[in-house]
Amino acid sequence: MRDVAVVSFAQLPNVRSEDKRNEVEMLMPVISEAIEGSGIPRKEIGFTVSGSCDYLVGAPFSFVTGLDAVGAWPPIQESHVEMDGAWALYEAWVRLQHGDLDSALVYSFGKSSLGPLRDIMVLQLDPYCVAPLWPDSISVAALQARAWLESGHEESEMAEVAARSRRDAKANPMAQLSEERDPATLLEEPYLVSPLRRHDCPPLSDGAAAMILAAGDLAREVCERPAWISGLDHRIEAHGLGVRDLTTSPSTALAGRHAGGTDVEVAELHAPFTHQEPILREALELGPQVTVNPSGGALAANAMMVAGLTRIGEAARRIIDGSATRSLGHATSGPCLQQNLVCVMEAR
């Protein structure tokens, strides 16, 4: 396999229903920052791929508008996935394995404030047996949380995740800040959808992120300490919620094994709900020595279609800035951790 590395990453500050800019206006500064940070001239980037969701905008092929932020003339090699930007990263990595190109731009954007996201996410469910019941996304997550609690866990574990995420997010200028509170105080809050309280759920975020990948000698030339992708894999669970164990994540475990996700120092896990972090930690066999979500995680920044790419970007940043030698980025999509991607990066 060809050596490919993350050499640059940029993101917008995550905001809650406050960003009045359109998608192009959101993307332009982020893409420019990522390209300038990579040291690769814009015209020399060989491949461009994006991740977004037409449902949010309410128009077919809305991702085409986003290309105005990239500059598609002269013609460029471009692709798109109707998924989180982490899956666009996977496509870019595969494209660079072909050997005829040496660099790629990956970006994603999402405005959760455009509609009632809790209801929109119902469209991901089984259209015959589940979607007609119209269970909103938080209620579906609450079913998973209840099953997890009944498997031998306590709500205090969820509160500890929320408290740590709020504390760590204070050091991240891109995160949405919430008042820092101790776990005992958080447990006094009322339920939003039992057993989930508001702090157990992700914020509504608008955001965008961009990343530059480079292969081989080009990565070494433009970046002093590239985040080399040593393993990358994604797997999926059964669509029906009733035919799988919601308290575990076999797809994450399988993706982690194929990506070689052991002996990492930092792990950025895309866990939109507090109970999902310990499920992912167990699936990836992350011990107490691993620092999890030092950025605050998805509980502090959860722009739809962006949060997964952001987790990988935050993990890559730890390699590039020298604070870690081996890190793991995880992304999820669908209800109850249905689809999972694991990307392991290292310094060499």
Given for the second form:
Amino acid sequence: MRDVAVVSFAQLPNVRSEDKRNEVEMLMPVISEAIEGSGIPRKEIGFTVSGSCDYLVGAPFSFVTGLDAVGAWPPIQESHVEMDGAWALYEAWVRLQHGDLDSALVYSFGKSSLGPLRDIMVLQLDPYCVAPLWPDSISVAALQARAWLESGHEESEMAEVAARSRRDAKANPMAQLSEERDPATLLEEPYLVSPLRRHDCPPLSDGAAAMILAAGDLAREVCERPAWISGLDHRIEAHGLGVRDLTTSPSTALAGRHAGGTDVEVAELHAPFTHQEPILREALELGPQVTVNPSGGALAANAMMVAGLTRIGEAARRIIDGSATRSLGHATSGPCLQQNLVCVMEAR
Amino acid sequence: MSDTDTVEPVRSIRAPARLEYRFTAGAAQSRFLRHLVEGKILAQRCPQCGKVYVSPRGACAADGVATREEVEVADRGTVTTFCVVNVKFAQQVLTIPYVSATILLDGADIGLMHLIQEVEADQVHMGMRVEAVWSPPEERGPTLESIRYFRPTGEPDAAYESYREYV
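Form predicted alone done; form predicted together with its partner chain now:
Complete assembly follows, chain above in first position.
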């Protein structure tokens, strides 16, 4: 495998509604910040790939307009995934393995404010037997939470995750939702969709993020302490919710094993709902010594298609700034942790 | 033979879906649309390549940089290409045949799509000089419909060399 590293990462502050700027106007500053942070001239970046979702915008090929923020002239090598930007990162990493290019720009954007997100997410479900019933995204997550609780857990564990995430988010200027709350008082709140309370759910966020990858000598040249990707893998489970054990995440476990996700100091887990964090921790066998989601995670900022790439960016940032030597970023896609990606990074 | 072999196949189901969205015009396009109410066409110039974009989107698609400098372009220009619409479709408001054209407004570096009227469809041609016919001020809104259509000015045709880059 060719050595590839994250050398730069930038994100917009997550907000409830980015109603003044269109997607291009949101992307331009964040892409420029990532490129300038890498020190690689814009026109020398070998590959560009983005992650976004037309269903969020309600317009076909909306990702094409995002290209206005890149500067695609003379024509560039470009690709797109209709997924979280973490999978765009995967494509960029594979592309750099070919050996003929040395750098890549990965970016993603998502505005949850444009439409009824809880209903939009229904369209990812089985279109014949599930989607016509319109089970919204929080109800689907609640099915998983109920199954998980019945397998021997307590709602207090979920409240602990919520309280810790929002408290940690106070140190993250990009977070949208941060507060100091006692887990016990959180449990006094009413249910939103039982067994989920409001604090168990992520905020609705608009945001964008961009990352620069560089290979080998170029990474060493442009970055003092590159976050070298030592392992990257993603796995998917069956689409039907009824055929999966929702209380565990075998796809995360498998991706974690293939990516070599052991001995990490920091893990950024993409768990939009509180009960999903312990499921992911168990799948990745993260012990109590691992700092989980110091950014506040998706419970503090959950721009769709961006939150997964941001987990990897946050984990990379801790290598680049010297506060960790080995970190893990995780991203999820689909209902109830259907598909999972694990990226392990280290200083060398 | 089991039941699974003899069952009548279901060939379709109905699954109605309705999702309502908001659209974010953004800063550049909002200013462009607001200026149409004033009878002005606002464009933006790229600080790197100098090209003038209308309608502006806040970015130069070639250079990927913000286009903050605003310039007004003329409400007249040159037809660079066009098509004659001869097919009927739902929600059609114009009688066929009619002409949709790309018009390079004087001062702009990108064509603007609009209708050509007050001329027989078979008379429209590349290089034809046209001007905007605006709605009366009280009927204008932040929409391109504030320009009802373009019509020939009667000027001599523009030389091909003057717009060949934009065809």
